[in-house]
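Next up: just one chain, as structure tokens, the form predicted alone.
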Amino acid sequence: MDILPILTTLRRHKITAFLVILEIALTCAIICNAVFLISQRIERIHMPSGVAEHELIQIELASIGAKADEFARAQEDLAAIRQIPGVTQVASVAQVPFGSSSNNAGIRIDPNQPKSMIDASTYYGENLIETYGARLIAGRNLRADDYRSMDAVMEGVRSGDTKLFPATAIITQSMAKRLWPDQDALGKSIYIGKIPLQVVGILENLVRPSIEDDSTANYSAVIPIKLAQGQYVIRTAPGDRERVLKIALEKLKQNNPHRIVVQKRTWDEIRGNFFQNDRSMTGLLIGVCVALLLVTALGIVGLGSFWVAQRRRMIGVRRALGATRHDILHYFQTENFLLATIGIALGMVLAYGINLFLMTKYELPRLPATYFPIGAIALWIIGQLAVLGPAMRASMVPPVVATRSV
């Protein structure tokens, strides 16, 4: 019953009503897209790595001077680390998940394909899968006879002797599905250049060191190549990591004091550093959302207070004709709900347009329809709470005082 009087009143305050609608529309459009971006960032921050993160330590070393007998020195280092109480696994690796550098290779399933089907990260290192704690879901793990030394591989590159290259590989489940969507990948071959590698195992997950596209984050392959010293990954109980890290550094220094420590950190620190920018962006977007909602709420409060002051005579007349306090309160809340609804409807159109722009310019995914009601409900609730104070003050105006005001 209040709709017609409300619409009549709003027609007499077109500019004020339009500004409120525009403010709500812009807030709705930005909030819908911002909440979507926040959810994308949070999902990325919690991306599974496929490794036993809370059990792992990374130590990266750099030699000073000549690098003679690197492979033998690496074996000495590994043997020393294995003797530390609490160490369950250790490996010398070339790269680590969520690391700063990545070895990548174009992957084909036919050596005659003109272009690579995908670009995948290639992990090297003996005992790597066991140390990382990656889960093998099909096939077998790499055996001792699968491995080739890095020196032999480099000689194969120079001489062209393919017998010096590894003949097997283990790939991730997502990579297998991309290469052979409806087939079993076990027993099939992938090609790095012209070099065939038979797939002998499938990992559930193993994230890449550096991630440019989340959809390809798990395109990884483990190639059986033995490495010399450089980076060591140690697996131990979560509570023993700091103790083991300290002892490991001492033993490595004893083995060869002519080295400097480039990195010494737990995997929690590696993940934290990798996603630092994403956390900062998430915090910034949350701050933008809170600020917009606060400004919108304050705008509604100010408008409500202004209209209550302007309509004291109308309120008094309605009270004198029998309107209760609840009727006055309901009137202002209904009016605000109508303005919010119009603004939200316009805001959804703007939100869709902003998302199309972001999709075109920044390759962001399409905004799911579920985020539209999220923005609408948030603005409806904030609008009703914001107008509650002015509406209650209006309902408290005595009829006699109101009718005497001019």
The other form holds:
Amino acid sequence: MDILPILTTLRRHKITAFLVILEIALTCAIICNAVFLISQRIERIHMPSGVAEHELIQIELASIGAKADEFARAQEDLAAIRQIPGVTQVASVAQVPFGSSSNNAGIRIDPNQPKSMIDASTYYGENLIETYGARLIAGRNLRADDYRSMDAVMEGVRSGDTKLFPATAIITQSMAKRLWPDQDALGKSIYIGKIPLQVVGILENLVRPSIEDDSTANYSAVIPIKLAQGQYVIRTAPGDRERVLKIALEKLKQNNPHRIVVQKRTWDEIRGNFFQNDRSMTGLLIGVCVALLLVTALGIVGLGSFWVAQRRRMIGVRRALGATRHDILHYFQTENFLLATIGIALGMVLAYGINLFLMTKYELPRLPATYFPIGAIALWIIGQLAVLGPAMRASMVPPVVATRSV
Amino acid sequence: MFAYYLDLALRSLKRNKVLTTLMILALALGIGATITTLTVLRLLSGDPLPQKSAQLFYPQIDPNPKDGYVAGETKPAPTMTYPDAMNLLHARRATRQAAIVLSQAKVMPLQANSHPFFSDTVMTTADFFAMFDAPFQFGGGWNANDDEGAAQEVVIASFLNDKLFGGTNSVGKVIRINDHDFRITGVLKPWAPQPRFYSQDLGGRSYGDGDAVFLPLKSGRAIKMGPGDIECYAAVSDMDHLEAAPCMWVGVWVELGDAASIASFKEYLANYAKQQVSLSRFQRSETSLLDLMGWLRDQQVVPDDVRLQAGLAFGFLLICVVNTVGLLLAKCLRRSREIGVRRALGATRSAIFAQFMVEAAIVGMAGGVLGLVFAELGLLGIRHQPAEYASLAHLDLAMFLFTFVVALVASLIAGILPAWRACVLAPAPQLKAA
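Structure of the form predicted together with its partner chain (previous: the form predicted alone):
First the chain shown before, then all remaining chains and molecules of the complex.
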């Protein structure tokens, strides 16, 4: 197919050709960035947690006015839950991964560092690692003699008696790598304030609650402190969750009917809630992409039809001079391909510009080059599909048109 | 003349129904998306107290240790310690001032067999209601003596009054909060600033029905009500006596009438920080006094996602306008002959231009009406989202009218090029071709 005659024709339709190119360029630029945003969101939604995702239940109770025997009451609750058939593990916790409330602490690796190196989430509670199902990849698990009670820790802060503090901690792999990039973290100490905690174990992963920055999402430390805060996490087989949750609530109510159930849900729901915004944003972006491609396609159909109608005589003459239907079809297809290619090239530059803007404004990463072909292919396909109708109509124009004055 | 153009335009639009539908549909999609996102953006960046916001200020100081401090680049802390808040309050340098702490209260209904429930609670001081223009339905607030004496008095929101007392005048009645009896001194009219500016950084929600229970700060603390958000800058041994702990958990708002009083309060605040530095209580002397809207911007109450959506919608509208330009141009060039005939019969260029602009405007108005439908659908979708502000996303009269302005402007911009092309066509060649 000869491109020159197409270019000559287009030069006589500068404005309309320019409009098609502009529309394709804008669409291409937005699609590239939108697809990139979609993939970012999807990646975030699938952020690994390091816990036994489909086996966990969270129950949070609130009772006003702390009783002196709070700890004993928590033990009663735990014992009651443990008796429910199907329950494999249970723990009294202060926070859940991807939950909304969190305890965090500045971490140093040397008590004399002027500023803490990182901010990590601190998990407390007995039997926590087993219940969450976090995987220990080095060192040992926490033992009974590692644990101190929360009251003892508070007493220690008051009196300055360091024996009342826990002396060990288990941290995640990514936190260990951040603190000691080239060394083994096992046996080293982290400091919360002036309190040293020896790292005895490393977890593959344990995501923190209320994530502020995705790059630090896995900075968590498990510190052996016993708790009684009325928040329980139960581990059970996925199919048993509904039943166990119901029975557990009944048993907790029997133990103390004067409590308010603040939270009762499976961990899948917790994850679902946490990423709800990302999910709706993904849906919205996909919707915008589809609508954009649709509008662009409609524009191409409209202008294509107009061009065909305008060039009926020219088509007739070409047919009379021996061009086949195929030639005419190809002519319009090539023309569209040409316009799309120019539009896409412009669109790439524009896409890069939009990305630069988003990078400064929303701290987005740079648009990887792999996203450019996605926009290009989408627009080539849309362009060809859109022009097919008008091009077919053009190829049906009989040669006899050439002999009539239109 | 206009009526004639209207008739011509309608005829022309009817002649090519598919193209017309496409144009209107595309424009409507763009307008619908733009109006939907702008409504949300306006909702989120709106002024919660338009009549008062210019006089309300949020003082900030910084008791944090020297660690991590970069002179001139470190923002002061968002909340205050209890002693600092009380010092600022008792100095009475502003027309009005109030300390604010958010919490949850366990409210016990009066009916025998009903369950207690949690309500959003504000622990504050006497000036709160007058300063924020919170209107009373029955009774009134408490006074400064009640603040100091930790009086067991409470103001409740109208929705809580409806729930507990069936909407009757409950002033003087007793309500059980965290297992203590409180006397109701006032019931507010429905009052819920959106966003709830005073809850920023104190652990409260930004949107929704508003708070249910308001009580004196000392009274709340006396029954062990804890703040929603605590930030400590040194080791803490006793979370029960936060008043003395090195922790920040109180927000302070002040009302300042004129520029002179703003300047003098700024100076007072700076002197206060310097004085604390010289007493070695503070290590940093940065202060800040943002007005209400400035504080909301500082707190970034408008999520990035919402801005991104608005940007996306505008991009979409731009593409729809380009699309409409193309289609209108195609339509008008096809009618070259008709234009030639009209010109030959004496129509001026401006008459042709006007005729095509009227046609574009009709497309715009139709796009606006359909865009309104799309916007309503979009907002319906937003209301089903999990966001806090979701239920507030409604099209108001201003946005309703703005829809048509956007539609008209978009279509007229789209119409200029085709109309201009039409009016500069030389009539003779068009007639000759026929």
